[in-house]
Amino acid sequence: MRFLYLLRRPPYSGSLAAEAIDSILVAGVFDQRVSVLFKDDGVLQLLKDQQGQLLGHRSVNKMLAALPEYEIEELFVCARSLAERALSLDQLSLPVQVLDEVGQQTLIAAQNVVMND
């Protein structure tokens, strides 16, 4: 089975946004093929050094740097979303491969399950 999540909230604006990426984690546990594509305000999460824990919250960036240890590695990034809150790959905790718009739907499309937070 092939997985995509796709991440659109920003990272602190509830618990959402961890409690999707420990979706992520338990699916990548049980050997599911797992993409993760961030979106909207999901890029956010992807900032390096977040503090969560000044707003009481867990660090996503942390969460999100456990990934590869399940061996979740397909990343990937709308890259209207980065250029409309001017943000680089260099600013970015992880790599990622970005996407256009054609790119976004050729990988839903490929998909058996979206789950989108």
Partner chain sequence: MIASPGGVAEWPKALVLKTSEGRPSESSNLSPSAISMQSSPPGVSYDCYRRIMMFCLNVHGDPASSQSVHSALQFAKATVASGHEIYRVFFYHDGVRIADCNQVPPQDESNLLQQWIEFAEEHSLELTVCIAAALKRGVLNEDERARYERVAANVYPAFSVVGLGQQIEAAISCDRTITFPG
Given for the second form:
Amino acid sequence: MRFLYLLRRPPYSGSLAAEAIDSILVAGVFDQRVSVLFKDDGVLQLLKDQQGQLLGHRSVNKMLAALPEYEIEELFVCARSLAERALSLDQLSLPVQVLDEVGQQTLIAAQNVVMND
Amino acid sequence: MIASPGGVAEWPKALVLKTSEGRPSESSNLSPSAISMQSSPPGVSYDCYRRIMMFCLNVHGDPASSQSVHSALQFAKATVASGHEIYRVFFYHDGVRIADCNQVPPQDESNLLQQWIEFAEEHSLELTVCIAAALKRGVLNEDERARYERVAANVYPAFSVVGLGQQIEAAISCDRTITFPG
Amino acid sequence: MTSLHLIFSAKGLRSCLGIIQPEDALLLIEDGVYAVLEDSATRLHAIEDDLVARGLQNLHADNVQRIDYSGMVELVARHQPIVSWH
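Form predicted alone already given; the form predicted together with its partner chain follows:
Every chain and every other molecule in the complex is listed next, the one we just looked at coming first.
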């Protein structure tokens, strides 16, 4: 089955982002085809050099770094969300594919399940 | 046989039934050609088939600060009333707070916990809360209370405390996964 | 199949509008029904109870089809995947 995690929350609004990543990792264990789309504030989860421990949290970018180890390598970001925040790919901590709106349409249409943060 | 856009050709026959009204549902997406692919008994023309579907629900919102526990319940009731089935309800994030049996809603507000429990009992529904999310929010069953030496367990017994694997397994097993994000 | 987008906030609608396909269905639910105040162009469904509860029952919006939860069940059965936008 194809699972897409649609992540739109910033990394440190409570534990929502971290808990969503836990769910992604479990989906990876179940041997499903899992992809992740970072959109809106969700792109902020990818920023380099986070120090979540200052807030008593695990660093979300470090949690995300585990995804490739679970063979979750289809990581996408919304082009518009990056542009709105004046972010470029070299500021992100993982290799991701930038998708325009048509690319996101195609990605979503191909899924069986879309999960949320 | 080529499946129609609705995928009718793939439907197991045992799961195909006529709507109770015996007329096409207005929102059915069955095309006439799709319907004719069904093997009706000679002389009988079925005007509408519906497939029983299995849904699983993810409920993420805090019962006290979001509507998601309420709307998920209304959706679950409509699902069962429509003849479809709920495979599992998985409460995650702040949604796990619905399982706390110490909730005392004000008298002029509806008791959502009670409503979920009654509905689940009536339809043998599986209500589950994520163990990690629940522990973090102080929602503990007796096993966890003992393990972490806390004062009291507070999970209403109708809820099973389970791992995240149950969320993924449900999504894999179901026709549709619906999330109420909160 | 085509997607069903469940819209739980006006912000959620703004986020998904760019990536919906013509055959997709959009359903406003919970606070998402407030989006009827901003959008008079997109073809939308909305949960009647959520409109009425918020005092939006008399709003005249030709682009909005009001449905109950059994209508939502029908939409879910007809679409895949189901995408939620908080």
